[in-house]
Every structure is written in C-alpha cells, then in structure tokens.
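Only one chain is given next, in structure tokens, and it is the form predicted on its own.
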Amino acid sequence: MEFNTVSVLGLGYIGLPTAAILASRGVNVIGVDVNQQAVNTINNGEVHIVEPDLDIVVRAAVATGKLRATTEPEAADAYMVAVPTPFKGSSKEPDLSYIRQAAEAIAPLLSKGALVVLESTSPVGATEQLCNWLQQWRPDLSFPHLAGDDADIKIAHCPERVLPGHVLQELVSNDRVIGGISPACSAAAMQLYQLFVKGECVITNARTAEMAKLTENAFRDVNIAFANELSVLCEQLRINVWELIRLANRHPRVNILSPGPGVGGHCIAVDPWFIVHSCPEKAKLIHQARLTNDGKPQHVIEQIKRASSQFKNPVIACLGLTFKANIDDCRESPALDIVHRLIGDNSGQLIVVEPNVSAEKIDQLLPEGAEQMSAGQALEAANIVVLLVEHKEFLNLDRSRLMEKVVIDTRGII
C-alpha cells in the first residue's frame, strides 16, 4: 500500500506526536480533534502540550505544509484513531463512545483499499466492534471481520507503548505489536508504521495485540501495588521503606519498585481495569492491585490529617499535581486526587505548587480552596509539606528550610 495521506483522530498526548513524526517522514498528515483551540494552536506550528521537542517537529512539520489540523475529517488513505477510552462513570466499565464517534465520522469518506487503525489503549473485542460500526454505516463495503483478506478495508489495532517526557524517541524506537483483524489487515498496518518504526513490528491478531497493551501495564500495576502495600506496611513497623527497598534490590534477583502516594496516568490506572471488567471472577490478583493503588492516596490524606491535628492553623503545601515527574499531564493522578479531597475535607489552608501547568489550568482543575505558589513562598508559608511529585524542581530543595517542618515525602526525594 502506498500512504499519501493520513488522518490521525485526536490530537492529545499520542495522536499529535504521531501526526507529526509521520509529517516529519514527508507523509501529509491531517490531524482532527475537536478542539478548535487546539486545531488552532497547532496550525499556528505551536503545541497545546508539554513534551520534550515536541513543538520543534510540529513547527517545522507546518511550516512545510505536511501537517495541518481540522475539526472535521477528511479522505485519506489510512486513518489512525487516538481518541480517549475513558470509563462509565465510576464503575469502571469501558466507555467506547469515543472510538464510536470517530468510526462515525470517518465512515462516510472510506473508499475501497483504506486502512483504520485503532492506536486507542482499549478492552479486548474493541477492533472488532469498530468493524461492525464502519459496516454499519458503509454496507456497501466489506470488511474483514466477515469477508477476511479480501475485504475492502482493512482494520488493525496498534497500541502505543510510549513513556511521557519521551514520546518522540520511544514512538520511533520501541517494537510495536500490531493485530489485524485478518492477516492482509496486519501487513497492511506493518506498511504503515514501518515508514517511521525503527523498532521491530510483531504480527498478531487484534485481540492478542488489545490484551498485549493491557497486559504490560498491568504487570506494572501489580509490581506497583507491592511498593505500595510495602510502604504501609514499614509505616507502621517505624521502618524506612526506602532503605529496606534499596538493601532488598541488592538481591540479584530482586527489583522492587518504588512507592508513591498512588498510580496515574491513562495507563496503568486504567487498563487494568479493563481486564478486570471482561473477567471479574478472574483477575483476582489485577483488581486486588488495582485496589491497592487506588486506596494510597486515602492512605496519604490520613498522614495529612494526624499531621494537621497538631496545629491549631494548619497550613499545608502540597508540591506536585501531575501523575508523575516533569510533564503536564494530570489524568487520575493521584496528587490532584488528594489535593481534591483535602479541599473538600477543610484540612487546613492549602497552598499547591506545579511548576509545570499552567495557572489557568490550575484554576480549572482545583474547586476555590487552595492558592498556588512558588517552591519558595510555598516553603515559607506551610508549617506542612507534602511531596507528591518528583519534579526536578523539588529535588534540590532546602533541606535547612524544611527543619522545622512536618514533612510528609511520598516519593522518597528526602
């Protein structure tokens, strides 16, 4: 297959680095979200995120004319759909309207020979059921659920497996697996990402490639959870966890992770559940991690509490609101979980720091109840610290400033 054109649906934190590595190999990419502010800033070859060298590819990628963005999609030769896969409200359930609204969209401009692939981290079944949307609304194609290699278009799932903070080198140097739905589906898909792919792309079917993405993070979720379950454990043994952890890994065999006050990001938070919900009476060890993880900011809001109670004013600063260090991302961090909760709770004057989101977003993410601040004015102000985000900012922090503080360090950074 020859791709001229491609049109990537969601311009976040996968779709727009992907856009922009394609246009960077002289493919024209047409980049859809339906953010308009977004499409804007990016057709002006700035970024609407933070990512390292992120805006250099997207700027230059514009200005040659091999990027542009749209809130309306348009004819291409492949589609790649990198839209959220959220839950149903809090019951964990899998919410696919997402990828059925951009199946919809993309729908009525396929043309015989086009190529959909579903990068969205999504439950098994997922492909298929984007099979049946496209056939419902084009009847008068095939595709390959029913009519296999010789259907008329062809659909494969590719999951991204990229770390924050190195999108760029990882979506270009990490193998990635891709299921077709048939196997012209997957060599199809190989085509694809082999013009930009120098990692090695493994062929296997849609369900195996969904269940491979899930898999990994939720290998991850569980090693987490031991941190986690591990850090309680040496808190009410009067032990330093991280100092048992550092002796413990000097154990050939033996690596454990390091704890933190929960798990974030749209991984290894989510998919997991994912699992979960297809096999409930299975995943017994999945769900009960993902339980563990999901109960340590609680855990930390109680440090915070005893610590409070002994301040008639207490005043609490709490560094950190991204799920992990030096990014802009906040989906289901647990730091802004707690910072949440505590605004809710009146635990006291709450000053937070993040010195990588921006004050308005800041504002829209946090009800009224908590002022932002410097590191310093933070410092001064607080009589409690938390840290909850390994920021490079927070690393060389005063330690003379926090002597007569009550310090409460998720991260193990003092």
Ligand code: SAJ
Given for the second form:
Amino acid sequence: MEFNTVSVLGLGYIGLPTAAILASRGVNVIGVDVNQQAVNTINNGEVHIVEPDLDIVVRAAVATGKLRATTEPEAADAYMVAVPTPFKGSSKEPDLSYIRQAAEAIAPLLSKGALVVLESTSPVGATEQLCNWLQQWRPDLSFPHLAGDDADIKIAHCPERVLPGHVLQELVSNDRVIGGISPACSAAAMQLYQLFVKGECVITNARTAEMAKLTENAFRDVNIAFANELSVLCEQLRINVWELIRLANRHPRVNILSPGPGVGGHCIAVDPWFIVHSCPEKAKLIHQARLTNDGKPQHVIEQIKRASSQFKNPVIACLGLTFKANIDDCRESPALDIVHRLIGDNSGQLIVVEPNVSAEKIDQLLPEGAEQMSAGQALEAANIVVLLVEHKEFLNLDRSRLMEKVVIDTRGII
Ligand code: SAJ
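Structure of the form predicted together with the named molecule, given the form predicted on its own:
Zooming out: every chain and molecule, the one shown earlier first.
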C-alpha cells in the first residue's frame, strides 16, 4: 500500500505525537480533533499537552507543511483512530462512544483500498464492532469481518503502549502488536507502522491484540497491588516495606514494583476494568488488584487522620498532586483524590505543593480549603508532612527540617 496521506483522529497524548512522527517521515498527515482550540494551537506549531520534545517535533512538522490539524475529517489512504476509551461511571462499562463518533466521521470518506487502524485501548471485540458500524454506514463497501482478505476496506487494531514522559522515544523503539481483522489487514497495517517504528511489528488477530494491551496494564496493576498490600502488612508488622522489597528483588526471579498512595492515570487505573467487565465471574485476581489499589488512598487518609489527632492545631503539608512523578498530568491521581477528601474532612489546616502544575490549574482542580506553597515554606509551616509524589524536587528535601514532624512517606522517598 502507498500511504501518501494519513488521517489521525484524536490529537491527544497519543494521536498528536503519532501524527507528528509520521509527518517527520514525509507523510502528509491530517490531524483531526473536535477541540477547535487544540487544532488552532497545533496549526500555530505549538502543543496543548506536556510531553518532552513534542513541541519541537510538532513545530517542525507544521513548518514543513506535512502536518495540518482540522476539526473536519478529510479523505486519506489510512485513518488512525486514537480517541479516548473511558468507562461509564460506577458500572465500569467501557464507553466506546468516541470510537463510534470517529467511525461515523470517517465512514462517508472511505474509498476502496483504505486502511483503518484502531489505536485506542479497547475491550475485546471493539475492532469487530468498528467493522459493524462502518458496514452499517457504508453498505456499498465490503468489510473484512465478513469479506476477509477480499474486503474493500482493511481494518486492524494496533494498541499504543508508550509511557507518558517517554512517548517520542517509545513510539519509535517499542515493539508493536498488530491485530488485523484478516491477514491482509495485518499486512497493510504493518506497512504503515514500519514507516516510523524501529521495534519489531508482531502480527496477530484483532481480539488477541486488544487483550494483549489490556493484559500489559493489568499485569502492572496486579504487581503494584501486591506491593501495596505488602506496604499495609509491613506497617502492621513494623517492617520497612522499601527495604523488604529491595531485598526480595535480589532474587533473580522476583521483581516487585513499588507501593504508593494508589494507582492513577488514564491507563492502569482504567484498562483492567475492561477485562473485569468482559468476564466478571472469572477475572477475580485482576478485579481484586483494582480494588486493592483503589483502596490505598483511603488507607493514607487514615494514616493522616491518626497523625493529625496527635496535634492541637494540625498543619498538613501534602507534597505532590500529579498521578506520578515529574509530569503535569493529574488524571485519576490518587494524590489529588487524597487532598480532595482531606479538604472535605476538616482534619487540619492543609497545604499543597505541586511544582509541575500552575497555581491557576490547581485552583481549578481543588475546592477551596488548601493553601499552595513552595516545598520550603510548607516544611516550615507544617507539623505533618505527607509525601505523595516522588517529584525530583522532593528527592533532596532537607532531612533535618523533618526531624520534629510526623512524616507519612507513601513513595519511599525518605
Ligand atoms: N505506580 C506505582 N508503583 C509502581 C509503578 C507505578 O504505584 O511501581 C503508579 C504510578 O505512580 C501511577 C500509576 O501507577 O499512579 C501508573 O503509572 P505507570 O508509570 O505505571 O504507567 P502509565 O499509566 O504512565 O503508563 C502505562 C504503561 N503501561 C505499562 O507499563 C504496562 C504504558 O506503557 C502504557 O502505554 C500506558 O499505561 C497506556 O497508555 O496504556
């Protein structure tokens, strides 16, 4: 297949870097997003998300005319769908409405020979569902779930697997799992990814590719839940969990991850639910890992409350609000959740320190009730210090200033 023009639907944390990298390889890329402001920002050669070096690659791609953003989809040789797949409220049912909207937008533009790749993390069966939707809107064309290799349109799932903070490097160097609805679909998708992926592109079917992505994140979630459970056990047994894990990890076949205040972000805290939702009776361990990790913020709150009950005027400094270290992303952040709940709880005077997020943004994220300060000011004012994120700014805190305080170190910084 020739890919002169590729359309990327969804210009977020995955779509925008993918669009910019493809453009840097000489492909004409049309980036599509419903957010007019994001589209304007990109067309000015700027970025609306924080990711190292993304600004440089986007600026260059726009300047050479290879990347253009728009709110209206246009015809292309290939369409890459990188839209969100959240879950619906408390039922945790996967919400495929963004995929459906993207499919509806490209359906009228499809012509014989086009390739559609679903990159969004998806529950098993979502790529087949995408075929069904497109078939419904384009009965004049044949699709691979019914016509196999002879279909007019090729469809594949190729889940993104990049780590926020390392996206540009991992987009190129990571291996890719390519799951075509038919072998011809896989072959076409492979050709597209080989334009920019240096890692190996491994072919499977769409359902296995969907499950592979969910499995990767569920595996990490279960491992972190194990570490979080250990941290709670160790507290009761008066053992330092960090030392314990360091020692256990000296075994050649043991590799326990780190406990923390809970698991956040839009991937690990979400994707395992897609497996649980598909097989609620059978996915017991994966389900329990989610519950264990989601229960950790409450455990930290109880530690803080116990500490604050020792003081007449408790002043609690919470260091870090993002979902992990050295990023500005607060989505599903356990640290933010903890501070949120403390504000509603009257446990004491609250101070927050977050070097990576602007004061205005923090004001939008939190209700009134917590004062923002620098780390130095917070250490001066507080009698309880809660370390919630291991930002580089917090790694070398002056230990002597913590001596007289109660320190709740959820990340093992101290
Ligand atoms: N966390 C711990 N302990 C650890 C590691 C992480 O508590 O030892 C917490 C973090 O603090 C954070 C959460 O887990 O709150 C998730 O952070 P992460 O760094 O593990 O993962 P994400 O969400 O940034 O990115 C993950 C990655 N998946 C895997 O490593 C299997 C990434 O490769 C995926 O592309 C991404 O999810 C995604 O988009 O699905």
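Numbering follows the first chain given and starts at 1. For clarity, every value in this text was computed on a predicted model and none was experimentally measured.
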Same rigid part for L96 and K282 between the two forms: yes
